[in-house]
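One chain is shown next in structure tokens, namely the form predicted on its own.
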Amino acid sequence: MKLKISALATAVAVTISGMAYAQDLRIATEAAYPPFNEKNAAGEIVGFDVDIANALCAEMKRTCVIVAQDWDGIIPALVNNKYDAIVASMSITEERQKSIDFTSPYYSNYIALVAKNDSGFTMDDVTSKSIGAQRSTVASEWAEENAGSRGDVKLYDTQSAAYSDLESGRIDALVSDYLPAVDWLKANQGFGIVGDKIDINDKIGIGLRKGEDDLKAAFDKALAAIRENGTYLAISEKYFGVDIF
């Protein structure tokens, strides 16, 4: 009798496991961080992160459901099972690793200072003038660490709000991830990058709940596959013209 019960329990466990694997993979992104993730005119969530997520899901033979989530709540909502993964250009930091796990990096990030071309703003002005950044990002960390006692750092809930204040002159410069800054500058004449891009050894990964080792391994395997078969390069060149890995 024990053997029959054990066999039945195993069969049920296998069935449940198979059902779980067949379920949609829910992936969160900010949908407010072009060109990595944003909503188009039709209200669809698009961008580099979205294309990468869909390519990884296709490689894993899973169906992706992309959902929008405000940045400040994106990690708590993952921990509370609102979705299964974060693909939102999230930097792998020691602080975040206390609450979530990350896959292998899927691209490298730099930051940059953006200011009006005729403002005369230089890197030395960071310690005395007003600079903005999106809160809870590596850009905001850099701004607060480098502003000094006389610097004025203003933090924003979204990148677009920070750019809006830069345009209106409410801040003198903005600290931004480099590639989004380059994308923004295409449509905003009169502004430019101050000096060179800043290498902060920033690696971007997919956020996962602690203990999701099988899912992490599946993502890492899929990432290696799309790097090998050219899918990653095609997506990267579509948005940036180069391989940003």
The other form holds:
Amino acid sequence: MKLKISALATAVAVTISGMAYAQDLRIATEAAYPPFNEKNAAGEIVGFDVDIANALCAEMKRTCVIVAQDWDGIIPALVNNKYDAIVASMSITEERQKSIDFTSPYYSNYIALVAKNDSGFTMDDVTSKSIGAQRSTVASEWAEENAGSRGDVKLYDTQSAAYSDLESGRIDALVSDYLPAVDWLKANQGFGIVGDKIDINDKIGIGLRKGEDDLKAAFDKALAAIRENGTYLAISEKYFGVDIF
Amino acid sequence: MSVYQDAKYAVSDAACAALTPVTPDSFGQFCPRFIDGFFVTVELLVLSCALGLVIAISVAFARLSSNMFLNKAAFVYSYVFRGTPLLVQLWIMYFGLGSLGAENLGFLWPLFKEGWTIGLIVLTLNTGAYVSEILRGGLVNIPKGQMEAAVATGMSWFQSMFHIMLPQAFKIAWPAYGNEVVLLMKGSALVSTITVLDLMGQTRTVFSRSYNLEVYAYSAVLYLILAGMITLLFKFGENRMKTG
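The structure above corresponds to the form predicted on its own; please provide the structure of the form predicted together with its partner chain.
Below, the chain from earlier opens the complete complex, with every other chain and molecule after it.
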């Protein structure tokens, strides 16, 4: 009898864990950060992050559901179990690591200052002129640190709002991640990058709830696999023409 | 402006020097940001209340006027601003009209360039619409005979309005007006979405630096203190009106 019960318990446990395993993996992205994640005309979420997420899910043999979530609330909603992972070009920072875990990095990010070509804006102007950035980003941290305390830093809820204020002339320059800036500059003549891209030793990882060590190991293993088999390179070249790992 | 700015920062730094030893670390670390933001919220509130009151009195008069054009224009204004969300009004002005840029807006551009000025304009127009309605309610509740008597004693229409009607209308409308100011204070947090670093804007920035949800509690306490100050001010006014 005892044996039966424990066998039953094992069977139940196996079924439950099997169910949990078969359950869809919910992945959040911002869907407002082209070309990494954005909504296309049809309303589908697409981009580098989405392709990477799908490649990782295929590698892990799990079904994934990609959901869109505003940047400001993307960490709290992960912690509250609204989804299981964030694949949204999120920088691995100490502050974030206090609330969530990260997988190994899946690419490296640089930031850059963008200004009107004829504005004569230089790096030295950061302390005296108005600069914009998206709130809660490494770019905004850089802006606040370099503009000095109480410097004229305008913070936006989305990157596109910052770009539109740069175009209208409300801000003299903006700080943004490098690759999206290059992408934006393709479509916007008359603007350019001030100086060179800025290396802030910024690594991008997948955000997970603390303590989800199995999921973290699975992601890391899948990431190593797609690096190995060329899937990653194909996606990176599709968007940027180079390997951005 | 910059002297004023410096003075504001000095006050904020002094307040924080005093507060830091007695407040939690997660507040003290970012204290100047909270106090700077608090001042911006107070600034916007005081200015929009003052300017809004001027608009409100004019619009309330227009609503009571027999001139059809004035009457309808005032009605449309107050209907539009009371009937649409404050957030929509802010975004139409900032992202909508503002995106036309310096070339198209010409001499209006300085008003549209900064989120702060747009915030002030929209809060003013919004509260003007609400207060005009509150005042109109007060005015129509005063017996008609008073106005007739005032005019009969030789006062002009404006004199009768300012000396006889408005003081009574304010007395009737006072509690509702106090409520509206507190509502405006809470609504003002929305200017944080158009880059203004008011109390809410600073709080969101601090949150993005620390991911510590406690910061919203600190900001709530500061808003409560401000609401308490407004309530006390109106209570004081009410007592003055009773004795006066």
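By rigid core we mean the largest C-alpha set that fits within 1.5 Å across both forms. Quantities reported herein were computed from a predicted structural model and do not represent experimental measurements. Positions refer to the first chain, counted from 1.
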Flag for Arg170, CA shift 2 Å or larger between these two forms after aligning core: no
Once the core is aligned, please say if the CA of Gly151 is shifted by at least 2 angstroms between these two forms. yes
